[in-house]
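To begin, one chain is listed below as C-alpha cells, in the form predicted on its own.
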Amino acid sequence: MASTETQGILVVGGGMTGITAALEAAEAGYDTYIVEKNPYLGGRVAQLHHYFPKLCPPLCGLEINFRRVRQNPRVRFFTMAEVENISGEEGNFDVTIRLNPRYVNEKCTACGKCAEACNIEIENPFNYGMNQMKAAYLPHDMAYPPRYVLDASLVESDEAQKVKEACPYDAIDLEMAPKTMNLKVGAIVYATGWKPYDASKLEAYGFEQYPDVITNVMMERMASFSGPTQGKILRPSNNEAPKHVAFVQCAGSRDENHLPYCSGVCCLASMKQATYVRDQYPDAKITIFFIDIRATDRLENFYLNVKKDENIEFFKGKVAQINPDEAGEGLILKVEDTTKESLHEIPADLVVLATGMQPNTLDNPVPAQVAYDDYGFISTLDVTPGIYGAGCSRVPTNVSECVQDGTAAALKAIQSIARR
C-alpha cells in the first residue's frame, strides 16, 4: 500500500487533456497537482474560435472546467512552472518543479492599471505574433488565473518602477525570482500537448515571404473577437477583405521531408474555418486543396454539409508552389488535379496552410526514462509504469478525444497508486 504522501497525482500540462485528467482524479478522491508552463490554464483550446462540428466557442467549456478547479480543494495548480526532474518509481515519484517569476502576486485584481502605465510593447504569443501587446499584460480575456504578468523586458527596464507604482493593490513584485519545489506523487500524467509544424520550413509556400500566406492556427486567432483583427478575417498585406481564400491541406504532413504522418484534424479544421469566411463574406470563393478527406464517424455529416456550399470547392491535388501574381497583388497556386492529371495555376488573395501537429515532447522531453514512437509522441506500447502520456502528447487528436484520453489517463494513474 502506498503511503499517504505519495497518493497524489501530478498532471504535467494544463490544457484540456490535463485539466480533465486532474479533475477526474480529484473527484475520485485523489490530490492532484497541475504544472503548466504558460501563465494560464486552457492550452491551445483557449486559442480556438470555434470547435467542430458544433461550431460553438470554447469559452463555455473552459469556464465550466475552471469553476470545477476553483471548487475542488484537491486540485492545486502552478502556472509558469516546469518539471525539471523525475526520479523514483510507480507509487513513489520524487519530482522537482521550477516556478518561474510572474512578477505579479495574488493581490492582483486584473484592474489593468499596470498596463495603462506601461509603454513597452512585445509580440503577442497568444495571437501567434500577429500583433503587439503591452509588456504588462493579461494573457487573454478569459485567462485563468485572471492575473497579469510582467514580461522580463519590462522588469529590467527603467519603466518598471513606474508600472509598480501604478498598481493600487501592491500586487507587483519586481524582486520575484525563480524557485524550485519538490513533490512526492504516486503517478504522473504527461499532457504537454502539441505545437504547429514550422511553416517556414515549407519554402515552396512562401510563408515568410508573402504576408497573405498564414497558418491554420493564425486563422483561428484572426477569426476570434479577441484576436489581432477583432474577429475580422482580413488580408495581412492590406487589411482588406479576401475574395478568394485557398486552404492548403497536408502542408508539410504526409511528407517524408517534413511530417510523415497525418494529424487527423486538419481537414475538419479547414472546413470549419471555411465557414468562418463564408459567414463574414457571403460572396467569397473558397478552394480546399486536399489529398483525401479525413472525416470519420459522425464528422462525415459535417463534411457533407460544408460540401453543399456552392462557393466552397474541394480540389483533389497537392499544391506544389505558391508565387505572387504578375501585379504583385495576389497569389498563384500551382497544383496538379490528380483526378484529371492536369496542371493548374489558381489565383487566391489569402492562403491558409493546414500545418500538422507535433508533440511538445520533441523540444521538452519527459525528464525520466520514457519511450517515444518514431515521431516523438509518448509511446503507448512501451509504457513506463506510473507515467502516462495523454492527449496530443500521445497521439494527434481533437478536443473531444482529448477529454476522453484525459479521463483514461486519470484512471491509469489511480490504478498505479491502488496497486502499490
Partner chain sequence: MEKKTAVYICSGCGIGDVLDIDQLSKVATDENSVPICQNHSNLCSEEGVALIKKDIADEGVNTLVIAACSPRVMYDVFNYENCIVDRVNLREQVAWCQKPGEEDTQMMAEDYLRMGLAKVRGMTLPEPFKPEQEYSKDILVVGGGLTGLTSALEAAKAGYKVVLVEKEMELGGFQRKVKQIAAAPYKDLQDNTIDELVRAVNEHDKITVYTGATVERTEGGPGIFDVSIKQNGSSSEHHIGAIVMAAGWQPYDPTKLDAAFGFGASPNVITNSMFEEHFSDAKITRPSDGNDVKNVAFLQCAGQRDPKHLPYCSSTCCITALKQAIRIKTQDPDVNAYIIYKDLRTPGQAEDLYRKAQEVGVTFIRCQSPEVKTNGSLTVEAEDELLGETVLIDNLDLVVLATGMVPVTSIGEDVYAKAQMEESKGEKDKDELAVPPDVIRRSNILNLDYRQGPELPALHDDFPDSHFICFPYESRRTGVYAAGCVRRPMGIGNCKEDGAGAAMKAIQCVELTSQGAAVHPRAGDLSYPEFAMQRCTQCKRCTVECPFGAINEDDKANPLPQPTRCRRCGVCMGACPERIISFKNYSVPIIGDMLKAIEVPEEDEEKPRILVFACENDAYPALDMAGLNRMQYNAWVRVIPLRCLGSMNLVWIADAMSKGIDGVLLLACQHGDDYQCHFIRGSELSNIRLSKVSETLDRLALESERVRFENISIIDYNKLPALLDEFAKSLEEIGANPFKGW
Contents of the next structure:
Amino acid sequence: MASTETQGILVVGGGMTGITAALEAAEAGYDTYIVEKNPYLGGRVAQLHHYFPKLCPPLCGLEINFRRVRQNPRVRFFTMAEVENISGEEGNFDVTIRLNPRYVNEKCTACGKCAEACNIEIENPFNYGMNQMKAAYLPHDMAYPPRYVLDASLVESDEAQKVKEACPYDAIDLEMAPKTMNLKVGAIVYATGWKPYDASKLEAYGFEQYPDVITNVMMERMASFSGPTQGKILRPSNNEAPKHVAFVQCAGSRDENHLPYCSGVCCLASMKQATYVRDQYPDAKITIFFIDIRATDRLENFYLNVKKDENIEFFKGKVAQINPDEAGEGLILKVEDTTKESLHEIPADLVVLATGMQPNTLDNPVPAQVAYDDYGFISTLDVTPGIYGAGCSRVPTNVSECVQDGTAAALKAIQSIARR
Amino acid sequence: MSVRVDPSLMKELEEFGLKDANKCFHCGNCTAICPLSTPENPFPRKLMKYAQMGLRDKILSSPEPWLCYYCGDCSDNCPRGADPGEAMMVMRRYLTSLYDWTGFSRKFYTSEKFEIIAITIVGLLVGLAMWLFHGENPDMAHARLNTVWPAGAIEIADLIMAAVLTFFLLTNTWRCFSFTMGDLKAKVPLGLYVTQAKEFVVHFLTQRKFGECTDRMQWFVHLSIMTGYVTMMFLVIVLLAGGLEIIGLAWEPIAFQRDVIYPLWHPVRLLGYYATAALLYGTTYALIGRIKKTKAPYKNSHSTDWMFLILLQLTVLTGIFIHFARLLNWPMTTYVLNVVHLMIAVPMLVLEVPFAKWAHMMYRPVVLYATSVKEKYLEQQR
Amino acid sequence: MEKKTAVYICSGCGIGDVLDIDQLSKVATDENSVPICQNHSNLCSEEGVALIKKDIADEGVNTLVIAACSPRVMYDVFNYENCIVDRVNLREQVAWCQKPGEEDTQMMAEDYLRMGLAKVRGMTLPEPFKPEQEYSKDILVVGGGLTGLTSALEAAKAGYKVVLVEKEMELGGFQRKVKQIAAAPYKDLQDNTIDELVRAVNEHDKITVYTGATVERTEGGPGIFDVSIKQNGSSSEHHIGAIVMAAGWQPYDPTKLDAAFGFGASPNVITNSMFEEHFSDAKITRPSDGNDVKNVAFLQCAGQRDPKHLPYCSSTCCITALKQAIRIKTQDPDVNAYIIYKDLRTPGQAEDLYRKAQEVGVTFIRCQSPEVKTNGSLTVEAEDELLGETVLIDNLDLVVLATGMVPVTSIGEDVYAKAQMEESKGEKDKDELAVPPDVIRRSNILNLDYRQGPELPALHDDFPDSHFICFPYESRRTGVYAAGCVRRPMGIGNCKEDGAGAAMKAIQCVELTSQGAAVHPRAGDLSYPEFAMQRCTQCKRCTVECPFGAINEDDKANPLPQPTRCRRCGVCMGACPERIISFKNYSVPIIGDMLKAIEVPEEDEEKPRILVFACENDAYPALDMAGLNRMQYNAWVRVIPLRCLGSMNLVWIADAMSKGIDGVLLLACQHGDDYQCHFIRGSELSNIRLSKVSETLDRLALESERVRFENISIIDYNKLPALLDEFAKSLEEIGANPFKGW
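For comparison with the form predicted on its own, would you give the structure of this protein in the form predicted in complex with its partner chain?
Okay, now the whole complex, with that chain kicking things off.
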C-alpha cells in the first residue's frame, strides 16, 4: 500500500451507488472524487418519495450521506460534470472532466433572490417535466450542494442581467463557460445509474396521448410534497382524485420488443405506490396487473401485507391495450385474466406504468474499453482493469443492493491502488 | 377432474411447424390484444397452454384456431417471441389432419418429402393421362384446345374429380363440425341450425371477421386470393363443363375455355380476368411477404405454405400464358402449356382442397357457423 | 484549554431584514460578556471568513458561536481546526420561518444565541479514545464458503491480514458440492470456479486459514477484539480489528415439510440441495435404482412463502431449479422436465435463464399448492392456475423440492427467551423499562463476550440483516458485518459482492477505530461516552438499553463500557438516571444549560415557551426545509437538536418544566417494525421513557399533555407548522406553566 496517499479514486455518478462507493473508500482513508452530471448529488434516489418495504423517505439516508460528505475532506465532488476521456491504466488513469456551466459560483448561499427576480419558467426535470419552475432554481428542497442553478435559456435572455443584479453576494457569473479539468486517479468506479424506459415506445399504452397514463417514476414525484402536486395524487387530466388506479407491471420489461430483462424493483415499487394511494384515498380501488410478483427474500413480507388490503387487487395478466372510455373521461384496460381464461375491459382513471430501468451507459458509454452485456449494462470487470461498474450500471436492482455493490466496488478500487 | 399432462404433443406439433410455443409464459397479452378474441372465445393463449400441457381432446373441440385469421398482432406484441399466431396456424394444420379420416393429411403436413412426392405423382399422372388421352386430330394450324382434348372428355374427368374431392371434403368437414359441436350437436334443435345457416354464407363470402383485424391489408389480400380462387373454381367446375352439358344443361354462350374467343366484355372473360388478377396479386403479395418476412404471419413458413402459394401462382401464370398463346394462335405452345397448367392445377386441387390448406375454406365458415349455433343455443338455455 | 469565546452574527440572506442585529449582539456582549462579537452582512464570504480567521490567529479565539445559517450548510466554511464551534441557526429556523421585525422573532433569535453560548460553555474538544492495547487492523472472516472466501481474498488483496475460520474440514462451503452455476450473464450454465477461489485463498500469504475450527470466544471490541479459535482441541489467539460474519445457511429440514410434498415417502423425492450433492459429479439418475430419468418435476417454494415454515422467499430457488432443469435437458433432451412454481422469480438479467429453460423445452406450471403422490407411480397433482384445471404429471422418476435457506444464526436456543424465563422466576420489577427483546440465539458462530448476547441480533426470521435500505451492512454489533446468505438469502453473484462489501466495511472500521473515531452513522466522531463511575448505582439501564451492546457488566453490575463498540448515539446518556455518562461535547448538563438559557417571560406577558427536542438527522433537517420553503410557524418554539432522541434524559423535561416552559415536544423518528431511527432503539426508548414522565409531571403537579411525542420523518416538513401550532394551541387550553418566574 505504498502510494495510497497520493492516488485517488474517481467515482463517476453521484447517485446512491456512487456516493456510497466514494464515502466507503474515503472513510477508510482514500481520496475520492465524485463526478455527477446533475447539479446535485443523490441521483434517482432523491426523486423517490418512499423506499420499499419500510416506506421510509430516501432523503433520510441521503441526509446522513451528505453529512458524511460534508465532514470528510477526502471526498471531493463536481456537479454538472461529465467524464470526457479516460486514458492510462490501472493505478494511473488520466481523466478529463468537463464541467458544464452552472452560472452560479460557490458564493451562492441559496438565499433565493435570483429566483425571485426571475420570470422565465422552464420544465422541471426533477419532476419529470410535470410542472414548471423558475429558470433560476434550486433543483430540490434537499439539493446538495445547496446552490442555485441558472438555466441556459435564462442566461441567454434579456432577464439575465436583472437576475444577476438581484444576487446580493455576487454569486452569478453569466460568463461562465464549459471547462475541462484533468485528474489523475488510480481506479475508477462507474456508477452512472439508470434511466426509466421511454414509455412513449409502448404504443398500446398511450403514454403522452392520454394524460392519465403516467409512469412509476412520475408517481414518485406526485406523491412527494416537493413534487408537482405538493404530494397530492391527482389525475393529470383534471386534477381530481382518482377512484380507480391501475398499476401495469412489466410495462416494457420482460419483453423482447422492449427490455427483455426484469428490472427487479417494479413489483415492489408498484405495491409501495399502492400504499401511497391508499393513504390518500381510503376508498380508492387499486388493481395491480402482473405476470409474476417478484418479491424476493423478506420483501415477500411486504407483498403479503399489501395483499391483505381489500382495496388492492392483484390481477394476473399483462395489460395489452389502454384506450379511452366512451365518455372520453376514463381509461379502459384490455387484459386477460390468465387464471380464468377470461378477457376483460377494466376501467381505471389513473394508470401507472411500471417501466423498467435502462443503463445510462447506453447514452453515455464509458470512454474506455469496457464490456457490456446485451442490454447495455457493464458486464465484466476484466477488460480494463481498474474500472469497475457498480449499481444499476451493472444490474437493474434496488437501492439496498446498489449500496452493497457500491461498497464492494469501493474495495475493488482500493485494491487497484494498494496493488501498485 | 384432472387432466394428464402429455409432453409428447409438443413434439408432435413441432412436425406441423410449431417452433416457439414453449417460450410462452402466459402473460395473456396475445389474447387481450387480439381484435377477434372475445370473452366467450378468448384466444390464442389458451391454445398455447393446451399445447404445452398436451391436451389433445381440448384442442380437437376448440373452435378458436378457426376464429383466428392470423393478422399477426399477437406475435408482433408477444413479449416472449412465442409466436402465438403461428401456433394457431399450426393448430389449424393439426386440426386439418385430425379432421381427415384418411390420414393422408397428416402425412402431407408432417413430411415434406411425402408432400413433394404426392404432388409430383399426381402431376405426372395428369400429364401422362393428357398425353395418352387426346383427340385424334389435333389442330396444329390453330390453337384449338378442344381438338386435342375434347370438351366432353374433360367434362367427365372434371366431374369425377369434383365428386371424389367433394366426398372427401364433406366427410372431413362433417368430422370438423362434429368435433366442434361436441355433445351439443344432437341437443341443438334443427331449427336453430337452419336459422343460423346464414352465418356460414356470410363468413364464407365476406370473411367479415378478418376485416376486424388491425391489419386490414391481410384481409384484403386474403379476400383477393379467396374470391379469385372461388371465381376460378366456378369457371372451371361449372362453366368448363359447358354449363353441365352432360346432364343436358348446356348453354354454350357462357361455357369456359372453349375454342371460341369471347369478346372483351363477355362476362366469362371478365370473370376470368378478375380471378387471374386477384390471384396474381394475392399470391405475389404473399410470396414476397414470405420471402422478405415482412410481417408476423409471413415470418414462419411451413413447407405446405410455400407449396400452396407456388402452385397457385404457377397455375395462374401458366393460365395467363395459355391465354396469350391462344390469342397469338401458337398451337403447339398452347397445348404444351395446357398440359403444364393442369399438371400444376390438378394436384393442387386434388391434394389441397380436401386434405390440406384449401380445406380451411370449408372448415373456417363451418366452425364459425357451429360456434354461432352453440352460442345461440347456450344463450337460449339461459 | 482556556476558552476564548467570540460570537459572529451574519445579517445576510434576510437575517438582517428580520432581526435587530445590534439588539441581538447585546445578548453576547452585555448579557454574556463575550469579549468579541462581530456582525457581517455575508459571513460566509471570503471577507467574512477572513474576519473570523483573523480573530482566531490574532486574538486567540478558540470558541466560536456562528449565528448565521443552519449547521447543515456551509459546514466547510465554518469549520476551524482545534476550535469549539457551535452554529446558531438564525436563517432557516428564525429569519425564514418567522415574521420580520416582530418582538417574538427577535426573542427567538436571542434565545438561540443564549443557547448557543450555553452550549459552547459546556463543550470541550473531544480527544480520541486510546485503549490500553494496540489497535489491530487484521480482519477475521468466519465462514469459508463462497462469501467468506471472497471476503477474505478481497480484504487480503487490499493489503489487510485476514484470519479465516471454517468449521468444516474443507473450504468452499455448499458451493463445493455444486457442479455448475447460474450467474451473470445467465445465457447458459457456467462451470463452478470455487476450487480456484479456495486455492487463491489458501495460497495468499496474508490469509491464515483455520479449517475444522470454531471461534471459541470473542472479547473486546472493534480494533481490539481478542478472538480465540479452537482447532483440533487446541486454541489459537488472534488480535483482530473487525469481523466479517459469513457463517452461511442450511437447507430447511425437509422432514418438517407438509406430507403433500412427499418427502420421505419415496427415495425419488429429494431437495434441491440434495440434487446438487447427489449429482455433483455424476449423471442425474433415479435415486431409487440408478436408472435413467425420463420425467422430472421441480416443486418450487417447498415450505417457503409459507407462514407455517419459512415465510420468506429464498430468492435463489427459481434460478436453481432453472439451472437444474437445464442441466437435465442438456444431459438428455428427451427428458421431460417440469417446474411447478408460485411466481417465477428471476430478477435482472436472470430472466435470460428462464428464457433459456423455455427454449430447451422445460414445461412450466403455475400452481400454489402442488401435491406429490407416492403410491403407485410418482405423480404430481397441481392445480394449474393458467389452465384453470388440475393437471397430473405421472411416471415421474425424480421430484426435486425447492426447500429454502435457513441462516445459521437461527440454530441454537434463544438467549433472550431464556433470560426472560429466568427473570420471571425472580421478582418482577414493574418499573423496569420495557426494552423490546432482540432475538439472539446461541448459534456458536462468534461467541461474543457481550452482555446482551453471544451473537448478532436477528432482524426478521433469524437473519441478522440490516434494517436500513441505505446502509445494508449496518449490524447491531459495531465492527461485525454479516455477509452472504446468513444475512439474507441471496444468489452467488450477490454473495460475492456482499463478501467484498462486508470486507470493505471491516477495513473501514479498523481504519476509523484506530484513529479513535466512530463508525457509521457518526463516522469520524471522536467523542465517546465517559462514565463517572463513583456515582453509578448499578441500575443496569445503560447496559440493557445500548442498542449496540457496547457496554458489558462486571459481577457487581457495574457497567464496563467498551468505547470502540460505541456508535456515539448517547442512548446510555439518556438512560442513566444518575446522569453519570457524558461526551466531551454532548452531555446532560450541556443540554440542560441550553434549555435553562431560554428566557421564559412572565405569565402575564402571554408568551408561552415550547421546547422542541429534534432528531438532528430527520426532524431538524425537516425544520430547515420548512424554513427553506418559507413556511411560517409558531414563534414560541425553541429547538434543540439531539444526536438521537434516545439520548434524551428525563431530567431535561423536569428542568424545562421547573423553568416554566409550557410544553415539550419530542420530534423523533418512526419506531416499531419499520423503525427509521438510525440508532435502532433510540426513538422507541425515548417514547418508553416518556411514558414514565407522567410520574415526574405528577410530582410537579403538571398536566401530562404538556409533553408530547411525535414521529416526524425528514420529508414531513410540510406538516410541521400545523403540528407546532396545534401543540401551542393545546398548551394554551391547558394554561400557563405555574412554575414560571420561580
